[in-house]
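Presented as structure tokens, the chain that follows is alone, the form predicted alone.
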Amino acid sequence: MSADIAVLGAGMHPWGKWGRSFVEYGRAAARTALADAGLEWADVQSIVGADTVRSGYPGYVAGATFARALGWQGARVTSVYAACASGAQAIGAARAQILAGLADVVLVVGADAAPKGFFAPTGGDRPDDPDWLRFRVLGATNPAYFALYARRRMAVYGDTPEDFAQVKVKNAAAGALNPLARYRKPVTAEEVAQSAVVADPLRLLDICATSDGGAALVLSSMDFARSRGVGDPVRIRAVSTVTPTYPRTVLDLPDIATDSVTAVPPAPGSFRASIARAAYEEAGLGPEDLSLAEVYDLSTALELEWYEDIGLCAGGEGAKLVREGATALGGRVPVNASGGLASFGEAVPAQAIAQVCELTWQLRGAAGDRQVPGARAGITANQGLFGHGSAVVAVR
């Protein structure tokens, strides 16, 4: 049996701050994917929503919430909730439903009201939770991780501040080129050099913002997408959702410690290349077969890791890639053509269907000026909290 499934629909609301509720800019998404679609919300079989932690009871139960939003069907429900996974452990939930049969028409939405600021630990005290500890023991906020592996990079591979400004000006480059970003204007390294400093060497625009945000996807069978008269739809052949293996020997938040390797040696390759090479296995492809990757950029120095990890060039040679453009528009292999969450913002259940949106548009020959020539192939990676990560390959 293929274990391809049809991306019929694709939608998103733009992500910006517009203080509103997140099952606004959810319902604004799935309606746009479903026009996308040729499919009315009656034909939806089942809905799968990825959760947000900053909406109270309805953002836990983000399925219903959807679904209530646009209509009461009688569709099956699912809501799953795995920090900056959520997303694809979303499409993941439905790609499930469609290949065991239970569903031939799937939508998939995510959406997010984000807080002004860093994002924080929800309210209460809670001594045996860590990523309430992080905060409360080491005021440790997200950037301040950010920066630890940026250091880490620094002293272990030679980056420099330089080269970490380069990643935002590739994807400012390209978000200016993206009318659903938040962020649509031009960055030189010289401005990323004079931002403030948030979590030294990391400076204000070497870090997402958080953002409001939505998108969906309807997914479907092949024989439904053939009975559409879609005979060639982009196609969602791997869904990647593995977990770390013991022991982790590089400091991950919100953590605070690292295993210890005094009686089992360290596994041989990181937590992050692990998600994407399991991607590859079950899609029957590699790095090499990849037309772009659109990766999680929550900062700049992260994205450098993410072209290691998802098999673009060795260890620390991620800031070589960027220097040469390799990853940039009209470069060897795209990374980040929307312009990433750098121009985007994070709008955390949204995220990662946002990312496999614009793998959808790039594969159909639809995303505009920002359209890589030739697309075939494409890949997802992100990674959340926890022991969460996901990646997507999507073909054509």
Given for the second form:
Amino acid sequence: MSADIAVLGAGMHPWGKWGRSFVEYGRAAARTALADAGLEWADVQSIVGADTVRSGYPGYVAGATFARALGWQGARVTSVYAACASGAQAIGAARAQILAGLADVVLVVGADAAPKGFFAPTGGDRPDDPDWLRFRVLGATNPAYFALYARRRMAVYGDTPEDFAQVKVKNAAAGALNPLARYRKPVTAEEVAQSAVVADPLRLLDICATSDGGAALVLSSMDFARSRGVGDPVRIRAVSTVTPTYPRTVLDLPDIATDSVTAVPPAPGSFRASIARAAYEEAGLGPEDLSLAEVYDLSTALELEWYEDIGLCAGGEGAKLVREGATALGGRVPVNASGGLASFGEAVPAQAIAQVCELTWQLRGAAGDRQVPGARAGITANQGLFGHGSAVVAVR
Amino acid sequence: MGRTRTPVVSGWFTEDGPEGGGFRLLGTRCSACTAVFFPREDAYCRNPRCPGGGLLAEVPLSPRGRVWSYTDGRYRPPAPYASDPDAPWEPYTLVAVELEAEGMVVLGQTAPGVTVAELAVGMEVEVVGGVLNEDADTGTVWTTWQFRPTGGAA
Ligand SMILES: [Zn+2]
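Structure of the form predicted together with its partner chain (previous: the form predicted alone):
The next block holds the full complex; its first chain is the one shown before.
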């Protein structure tokens, strides 16, 4: 039995700092995706919302919030939260409903209205919450963790700040070609080097901003797609939403310490590598089959880690890949042809959905000036804090 | 008003460790599977292969370790990190330290004055007590753990 589902429609609200409600962005993205699919909202049997924790109660019940904004029509509703991996969980929930025969057409929506500056924990005195504790006790912001990984790469692999800057240069060049991106200006290595240090060794232009944005997908069974005359749709072949295995040996947000390896030896490979591995196994393909990848470049240095974790190269060779231009548009396997978080800024619950929107347009050959020629297969990869894996394989 | 020294989180460290050992981080160890936890787990063991039935007993962590990585905070972090918004921001240094005996990496700030320029991956550091912030209104001095180089070879 084929476990494929069809992507009938993809839509996004442009990323930026628009100062409006996340509901507006999500509704706009949903309507764009529905129009792209040639379907009416009334045709949708189920809606899955990726939650946001920054907009009060409506954000915690995003599925219903978007359904209400689109106009109640009785669809089954689901709302999910998994931090940065929320979008992949929403796609995973939609896929499970389709493959189980509970729904033929499912609308997946995620949107956020982000505050300026560092992400901060929710208020109050909450010493039982690791996310509260890391700020209270250490002042450990998200960029602090990204910087720890970057410094570690410099010490272990010999990466340099110039290597990290090349990732920004590459992604900014791609983002300049994407009308949905927030930052659409090419960036030079000199500009990265001249930007302020935020958390040594990372500079402002090494670290992704926080943005407003919304993304949506209309997903269906393969039978439904055929009945609509769509014989060769983009297909989602795998959705990986794995958790880590004990003991975790990489210090991860928002943790203050890793697990101890005294009782149980750690499994080989990182948690991030296991996210992609599960997706490849489910899809029955490997990194050598990829035309492109969209990975979560929260920082420039982290994008290099993803190259290794999704199997584009061996451990420690990520910087070599970007130096050779292998992951740039026109390279062997472009990574973040959309421009990535470097060009978008992070709109948490929308981001993993936006990654799949980009794969969809690329696999359709409809990505305009940033088109990867002849794209046949792509992977998205991402990780949500508190142990959420997120990867989607799409093929044509 | 008298000033009282209060740990920023209770039970995570002690000023007098075993055998006159001074300041030590405190974790817990499962008696059934030997897994060590920091921050401490008191309610349950998180090792999925633990046979169960063990007790989680308090255990001091190694006083020394080696730098896994480090960074600093050039901009003021948001609340609940305590800082005086009217005072100029003084960057602090964060260091992730690998404790060999426990097989784990623990994050902490460095002792005052230890900047990233004085650190290197692999360098030996030791844990010491320090002050996170002082609350002028209540007279509370919030204490915490910090790391500083031992001067040993990297
Ligand atoms: Zn145990």
